[in-house]
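The chain below stands alone and is given in structure tokens; this is the form predicted on its own.
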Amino acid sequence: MEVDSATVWTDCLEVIQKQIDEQSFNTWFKPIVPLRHEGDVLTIQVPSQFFYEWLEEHYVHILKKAIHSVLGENARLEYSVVVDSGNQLNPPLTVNYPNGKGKTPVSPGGNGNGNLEDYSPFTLRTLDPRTVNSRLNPSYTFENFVEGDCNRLARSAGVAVAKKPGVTSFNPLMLYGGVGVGKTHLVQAIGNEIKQKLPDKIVLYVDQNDFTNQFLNALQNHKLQDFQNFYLQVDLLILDDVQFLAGREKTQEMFFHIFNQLHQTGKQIIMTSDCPPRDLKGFQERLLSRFKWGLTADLQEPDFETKLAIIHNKMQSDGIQIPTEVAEYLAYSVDTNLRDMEGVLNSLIFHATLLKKEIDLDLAKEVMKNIVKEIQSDVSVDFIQKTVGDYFRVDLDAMKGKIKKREIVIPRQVAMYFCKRYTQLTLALIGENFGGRDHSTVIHALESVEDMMKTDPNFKNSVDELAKKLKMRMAS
């Protein structure tokens, strides 16, 4: 006698739920509805490609070993895969596996090609692009994005994935880079504008934290096929610190599906991330690979000439005109990133208003007292002067004089800029401590010094190591 569909499965789970937890067992297995059974086959239906795809990959072993416990060595298992809810006049719609992973699937009502995309994908309900929350803050845009030499390769990307979504050959566009370089600034810009210019786009921005407590939620209230269907309807996906899903590896296991089938559906994938792809760590090989598919860009540190656009560019968006000794004071003061820059603007702003001063270089010096700790140093340039001169074997003398040979030059450009970065003297005031030279100099000499820590790797650690050995000497 034939023994039905129902009762085979159910003996099948009994071997089952043995072999996993009771959380992989609800999540997994509960929702797998038994169709048919017919000699040595048994059928079951999954609610969709990725719950297919997910238990061939991981619970493969443990279906074959309950499988043939059931029904023999000879049994085999043929899924049905539901790829559309269907509604009260339509039927839903399955496409058949019939021998498991890696094969053809075969659809009742398909055109016989065996491509999934002939068929409507699975939804729990539809997203419309003019209600969905996309989570972009919208003062973050191009206009008001500062172009200089340490973002114009990302920028440019960006903008090109703006006009043609999915269609450049920037999928994914991965920008990476330190902390407050302007990644969210840009990646944010790109989402507001394709907003703005294509409005029937769903665009969406997420944090790695909120994408990963998104996922954890779904997965303790077994809404996995609801939470992936609502990322399978974005346009255009925007993770913000891809970084943080290292060894997390349900989480990637599902980033990866959800990924596949945004790219192969022509959608745009956006990343943030602090270090290239090649650096990341803790990430599925499977995954890496798919982060270099488009393009990769970063973001640097910016140079003096984009710090002063930024400081002049936020100014003139909150009406303030600010005197060009105050920008310069600034730019070369706050060395760090550009979101400790615009706090510090912020705080002068208030400081002005509130004790109703006009922003002026003593306000601005005042200010950072309270916030850069290196402006508060007592390191002298005497000290500085010195400091240099011994590491580099160049007479202080020289270091002050007219000489001009590259091996006297450099140090001096160095010590000028150690004296901008550690001291509250103004450009005239340094260039009056090296020979009586003016402040154009001066600005030269910093210019000079960080396009060669850009461009050599070796002077670089030596301006490195004197930072060392001067931040040594102010915690002292």
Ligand code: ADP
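Numbering follows the first chain given and starts at 1. Remember, it's a predicted structure, so these values are computed and weren't measured experimentally. Here, rigid core means the biggest group of C-alpha atoms that superpose within 1.5 Å across both forms. Compared with the form predicted in complex with this ligand:
- Once the rigid core is overlaid between these two forms, residue 264 does not reach a Cα shift of 2 Å, moving by less than that.
- The Cα shift for residue 401 between these two forms, taken after rigid core superposition, is 2 angstroms or larger.
- The two forms, fitted on the rigid core, differ between these two forms by 2 Å or more at the CA of residue 72.
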Second form
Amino acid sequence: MEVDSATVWTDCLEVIQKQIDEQSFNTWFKPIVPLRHEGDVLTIQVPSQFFYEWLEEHYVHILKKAIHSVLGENARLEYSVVVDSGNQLNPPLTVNYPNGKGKTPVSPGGNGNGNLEDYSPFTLRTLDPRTVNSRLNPSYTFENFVEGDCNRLARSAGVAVAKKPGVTSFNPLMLYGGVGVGKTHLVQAIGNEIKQKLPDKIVLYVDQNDFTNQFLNALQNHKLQDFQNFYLQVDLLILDDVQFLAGREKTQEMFFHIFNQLHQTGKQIIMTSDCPPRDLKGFQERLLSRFKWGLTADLQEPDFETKLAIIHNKMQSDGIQIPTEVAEYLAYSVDTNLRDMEGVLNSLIFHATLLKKEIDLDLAKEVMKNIVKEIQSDVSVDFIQKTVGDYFRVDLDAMKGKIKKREIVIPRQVAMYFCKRYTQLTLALIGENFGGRDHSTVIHALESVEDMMKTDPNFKNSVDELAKKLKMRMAS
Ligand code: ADP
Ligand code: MG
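If the one shown is the form predicted on its own, what is the structure of the form predicted in complex with this ligand?
The next block holds the full complex; its first chain is the one shown before.
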């Protein structure tokens, strides 16, 4: 019958006590709890990562000697390190290390490429940064990530982290924002940059889905040790779409544990989410509080100028010329998100390269029809024309028609003025919406409205009243 762990440990302590002074003994050996004794392995629990490192640094020989003298030459020691002492609701979390600085030897036959998938049970390996699959898409870079007001803070934080991963106070870096605002692009750009500049760092990108599946897999196949060992060797961990961890208690616990370990050892963690940490539901409080340790930065919907730049950027990198009016039309019309924009642009590229069609407004409109929903803005041109028309008692046809009478021209100009103020349409596109007028006519209209507002208080009142009506509509 196997001797229980408490007895084995008491015997070990006797050996140890003879070799060190009382104070060291009380400080470093008394707090240790024997956990298991199975075969040649004795597992002891130590209260913290620091404690474990101290033991390995200063007492490894004494420990080895003691355990060999009690259990024989083949005996081995393993640590279970408490990383979170837990509370009433959450049990303590521990991580296991084999004896020997936690750096496990490369297994002799190990020629895997450092993916978790080819981690076989019981072979603990040191990952090789040159062969590890980082799961990064090399086409996401800083160079092709367009900077705008909408993403400036997030981008600069990303650049800082890419320069000095784990060293800045932006750890973890938490980026959040709606669909298609560039979160994945940005975090991958950070990963790619670090991989390129610091090739001996192990970079890993996973989305929440991968992480959860790997974890469940490991759980089922009794490979949790491998799973942990793999993740704890990563220097930069990027976890995308963390909001989907909501309600997954076990996975959260594992992530919490990995997070703590990496953070403590100065490794960089980057996460993305669709909302700020305070709004994440279904998360353990202790995990949420960790998310707020570093820097939280948001990415907003890109504004018109940024969208335009993104369009030009993408087309240029594909070597395709796109007329300004088409770019402007798309920047205005695709108001759902940048992923839809990507779809439209790819489709345009397809038409232009394979079907050898020229990219013009008609083609763009055709493609748009199939991909995104109806053109919308905060307030539509139609709505402006109708509201202004009703106010001045001018019908829609007249608004768009050729009549040059003053009682029609003025409402038409006022409507153009509001289109400029309340939509993101370019002058040319505004003109187009008013019976195909050109942009100089629109400029003239804006100037006359502004002049009249300065000189005619009644006119100014009318414009202010209309502005209120339109704003009410935008707010609703
Ligand atoms: P998210 O992860 O926030 O949903 P993505 O990173 O997947 O968004 O971005 C959607 C698409 O838009 C991608 O093709 C991405 O390259 C592109 N994109 C987003 N923001 C930018 C930007 N600032 N510059 C260039 N491309 C961008
Ligand atoms: Mg994403």
